[in-house]
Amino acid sequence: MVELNSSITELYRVGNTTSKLLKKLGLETIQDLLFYFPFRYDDFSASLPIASLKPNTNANVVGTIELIQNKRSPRKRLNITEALVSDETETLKVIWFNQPFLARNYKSGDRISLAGRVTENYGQLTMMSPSHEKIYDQDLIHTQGLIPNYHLTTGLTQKQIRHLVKEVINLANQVPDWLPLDLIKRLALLNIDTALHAIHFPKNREEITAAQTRLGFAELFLRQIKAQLIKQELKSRRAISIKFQEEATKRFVDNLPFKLTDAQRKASWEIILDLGKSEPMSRLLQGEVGSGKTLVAIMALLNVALNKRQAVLMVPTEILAEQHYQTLLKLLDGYNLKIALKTAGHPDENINQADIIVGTHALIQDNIRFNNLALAIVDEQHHFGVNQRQKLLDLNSDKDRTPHFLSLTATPIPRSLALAMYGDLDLSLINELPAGRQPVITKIVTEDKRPEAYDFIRAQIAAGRQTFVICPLIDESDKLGVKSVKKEHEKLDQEIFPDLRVGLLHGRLKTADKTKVMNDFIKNKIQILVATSVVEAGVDVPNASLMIIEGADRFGLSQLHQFRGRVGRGDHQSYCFLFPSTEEITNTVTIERLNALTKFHDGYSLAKMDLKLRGAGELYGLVQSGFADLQIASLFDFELIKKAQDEAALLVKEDPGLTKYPYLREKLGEWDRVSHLE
């Protein structure tokens, strides 16, 4: 008998291969289905005659097949599946491309339902590539009313997905209720069996404003209950308190070869008082690509050091550590401290003796015991698990001291947000850039104006500029059609530009090659560099002016701001050239998101579009240890948020140990009370 915790694989024609490929969405048991939700819904609520139709027009349709067949056309060796579909009304053409499996398993007589888009075809109306699915019963999934869309990956299809859910929909009546019943009652809410069926086979819009009302406020609720319990962990924590070196500040900001914005300088003396303290120190600093985080983190690390305790700043990528270690050496120079890198490939073995490390997850994943640890900053927080991050602050020896926490975060954080993802930190804006930064002109640029692009790229390069060209992967893959890194080097190495200087980086390159490649870009001996996205975090080149992205279809638009953001460092105009991969162009969504980066600049807009196109689980790119991310709550919406803390403040007040709540409890999971959420 299939439970909640069954497998997957016990479910009807769900196979190795299939099971592997739902596991890499995060699906092995039947729960976990349950609570995978659609992101989006195709409206095929209006069933039209055929004779109604109308051209470039969505539609569902259910008629008599008349006659299918399949022939394969010589010209693009496809295998075309026609067939004629009549109502009472008219008599409609329906083609398919290389899905010769169809004529088999559809016949003159059956009956069927369409759904998808109209167009007209030499004169004829015609369906081309519509869902479809034969008709039994009333009970159609597919191509009648409001159709749920699943994020998939490679060799899933969303048929699979909605037949896999419409099997165990029904056991939704199994899922304890965790959320407490009078809060349910006086909110208004629906029960969770409810909520499940209307969030995956909802009869109509209001049905799906309820299921994501509840089913989000559960979300968010959880957050709430668990920042609220760490808040209670904190108070009883003590932390080594920092004097604020006044005159060292004053000096270091003094030699800087610019002046700090008021954002920056506000920033710094928020995490300069909470340094001051003696309990912990929880904060979260979130800037725009660019502002300047980086500095203000800088001053925190030399306060610490100067009152002769440890400080350690942990980052995503050895380039990028690389990059910080740098840049300390030079903007700390004078002040003698000793400043350590420990990355994979740079194993210092003298960490102990340092009162400044710089480093990867190489930090966390040795044996490790820093001395005197007062300090730990994390940037680019949303690479890094809780799990992690909870291991980086356990690395102090002294068990009775835990190490101030700042988290430094490019991605665009209004209050709201920082309430969901962030409720026991305290929050510091930089909302402003360095003066003189210019927008980053953005363009989407298609395949014939390709030509004019190189054309540009070498204009740049003539009056001393440098430009990147990022690529989605490393090989090439005929599956995903994408172009490779690997490729495009030697195209635009050999071909295209064989006069100039052509780098190419990516995350297999041993460390020593990385290091070697970046700093010849920094030195500008390398005036054209193809790299994969391991330089979406924090590199810093100020000489280079032009972004080339190919196949940008494929990056969330939070990672293409983070691209783009690689430029425009400088005084001089920047550009971001987006290339969609060929067959993407005509994509009305992939457009539409693709439109946004040249429309908007800051990263808070970009990801309201994100949101709205693609789901929550964009937005951070990566599944997050603890908590995986937000699927149905808004992370625009204030007010349900600032409910589900009201609500989780009261509880954790009234029922400290959550005592009354088992199921909440259980849900929680078997947590350490960690000092940090994502």
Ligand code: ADP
Contents of the next structure:
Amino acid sequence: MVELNSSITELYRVGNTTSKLLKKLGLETIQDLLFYFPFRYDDFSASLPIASLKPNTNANVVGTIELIQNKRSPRKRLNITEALVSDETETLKVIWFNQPFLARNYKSGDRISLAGRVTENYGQLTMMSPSHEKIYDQDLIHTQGLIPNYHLTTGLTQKQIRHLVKEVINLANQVPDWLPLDLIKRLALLNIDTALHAIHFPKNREEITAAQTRLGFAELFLRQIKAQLIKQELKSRRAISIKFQEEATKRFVDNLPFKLTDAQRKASWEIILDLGKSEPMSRLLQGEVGSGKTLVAIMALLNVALNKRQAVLMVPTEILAEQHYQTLLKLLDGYNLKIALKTAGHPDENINQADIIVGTHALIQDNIRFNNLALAIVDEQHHFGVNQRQKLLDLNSDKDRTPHFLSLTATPIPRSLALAMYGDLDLSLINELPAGRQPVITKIVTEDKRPEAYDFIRAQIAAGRQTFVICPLIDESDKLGVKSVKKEHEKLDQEIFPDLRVGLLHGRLKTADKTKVMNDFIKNKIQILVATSVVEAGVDVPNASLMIIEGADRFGLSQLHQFRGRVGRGDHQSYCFLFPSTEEITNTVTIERLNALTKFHDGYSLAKMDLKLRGAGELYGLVQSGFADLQIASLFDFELIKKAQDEAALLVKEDPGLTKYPYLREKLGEWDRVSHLE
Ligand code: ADP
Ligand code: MG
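Same protein, the form predicted in complex with this ligand this time rather than the form predicted alone?
First the chain shown before, then all remaining chains and molecules of the complex.
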């Protein structure tokens, strides 16, 4: 029998290939599937007569297929399936790309339900690539009502995910509800069973809202409980007190090629004061992309190392680890310190001999224990969860030597929210950019202007600058218009810029190759770097002045802002060109979203804009790129956050061991720590 923790492969539609793809999305068990929430709903509540359709709207249509056939478009090497579908009122043209099998699956005379965007093509109403479903006598889950949209990976379709969720949704009543019952009653929240049904297959907007509130609250509550437990735990711990190395710090600052900003000075000082104490520091350093957080971190690392103690700097990607490592080697040259690098590709370093260790998750994965660690810094913290934070605290086995903790983030949340979100963290803010930074000039570029954009690249490179080109995918996909790095690299390298040095960077390259490409780019041996989102976080090449983003509509606003943050880091006026996918160019929401980037240059305004444009029925995708352990809760729902914080504090105070809440304890997955507290 299929149960919550049964493997997804027990479902009859899931074979080897599908299960591998699902795994990419983090879906391995039935429970995972139930908790894989849609990020958006298409509203096809009413199916419309074809005669009443308007261009640039979403619609559901039910009709009969008059004609269906395949065509080839030789110029674009596309396979096009064209159909005419009619109801009593009118006939509609329907087009799908590269799905020739559709002309076999459907025949003239079939009844079909279609859901998608209506556009106008040479005066004719057309539906491009709609979702479709043959009508027998069954529930329609793909094309009618509020249709859930899930994040996908290449090779999976919305249909598949919906079918799978439909198949297991009745197991939702077996999910243990980890929210205390009296809390659910007191706050009038949905129980978990009802909430899961409603989030996947809502009957109306109200159901979605109620489900979001319940599930969002649960996430926030869990996070707050963890924060409270850590806070409580930290009170019982001691840290190594670090003496301020005034002389050396001054010398370090004097040797920099620029002056620190006042905000950098203030933040460094707050950190240095904290390090001097024997209570473990818990501090968040928040600052806009490019505000110079790294330097502040380096001053902390330096002070610890000169106290003959160890410090680690943990980052989300290998590329960033390598880059920080190089920066440290350069800036801390002459202090006689041993700096080590620990990533999946550099596993063998004997890090206990080192003064400063830079690394990825690999640092906390292999149960490494230090004997002399005084400081743990996490860069771009939003890629980590609270659990990982706990692991960092235990990197020294000795409780009287708990490392000081500092987290660096560019996630744009207001101060009050940051405090609420992290509950137990103190906050340092870098609220100014280094002098002389000009805003990155940002433009949406349509296909017909592509040659001019290429001329612009050429001119920038002739002036000595460098260019990033970001693509959404690694390999060529069957999806229309989505660019892959490999193809794009080939094209730019061989056809467009055969005379320039064009490099390729993506996550699947071997470590040594990644390092080489990145180093070549830093040294300007590569002039154009074609890359995937691996360059999103933190990459710092001040000579790069141009950021080109292909398929820009495929990325969230916060992510696009991060990409753009890779340029405009030096003295040169910088530019960001957004190329939307061809089929999105008529989508007004897409264009408005991208337009926001041309108008706003700070992360906070963009995050707010993102939320606004997502509209009422959409789940809050901001968090997706914001906090790894939050799927659904909104960082802007201050009231809900506050409520979760108050309730969590109350509960932990009354029952620090969570003895009365076995499900909650299980959910926290932190048996050790909890029993440790009792
Ligand atoms: P982020 O806050 O995004 O991590 P970085 O620390 O990577 O930013 O700094 C961005 C760039 O700005 C780096 O090239 C860094 O050397 C430079 N930088 C840092 N502080 C200053 C400053 N006070 N004046 C000028 N440039 C600075
Ligand atoms: Mg950074």
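Positions refer to the first chain, counted from 1. Between two forms, the rigid core is defined as the largest C-alpha subset superposing within 1.5 Å. Fair warning: this is a prediction, and the values are worked out from it, not measured in the lab.
message = Aligning on the core only, does the CA of Tyr454 end up 2 angstroms or more away between the two forms?
response = The answer is no, as the C-alpha of Tyr454 shifts between the two forms by less than 2 Å after core alignment.
query = Hey, does Gly276 budge by 2 Å or more at the Cα between the two forms once the core is superposed?
reply = Not so; Gly276 is displaced by less than 2 Å.
ask   = Can we say the CA of Asn255 moves by at least 2 Å between the two forms when the core is superposed?
value = Result for Asn255: no, shift under 2 Å.
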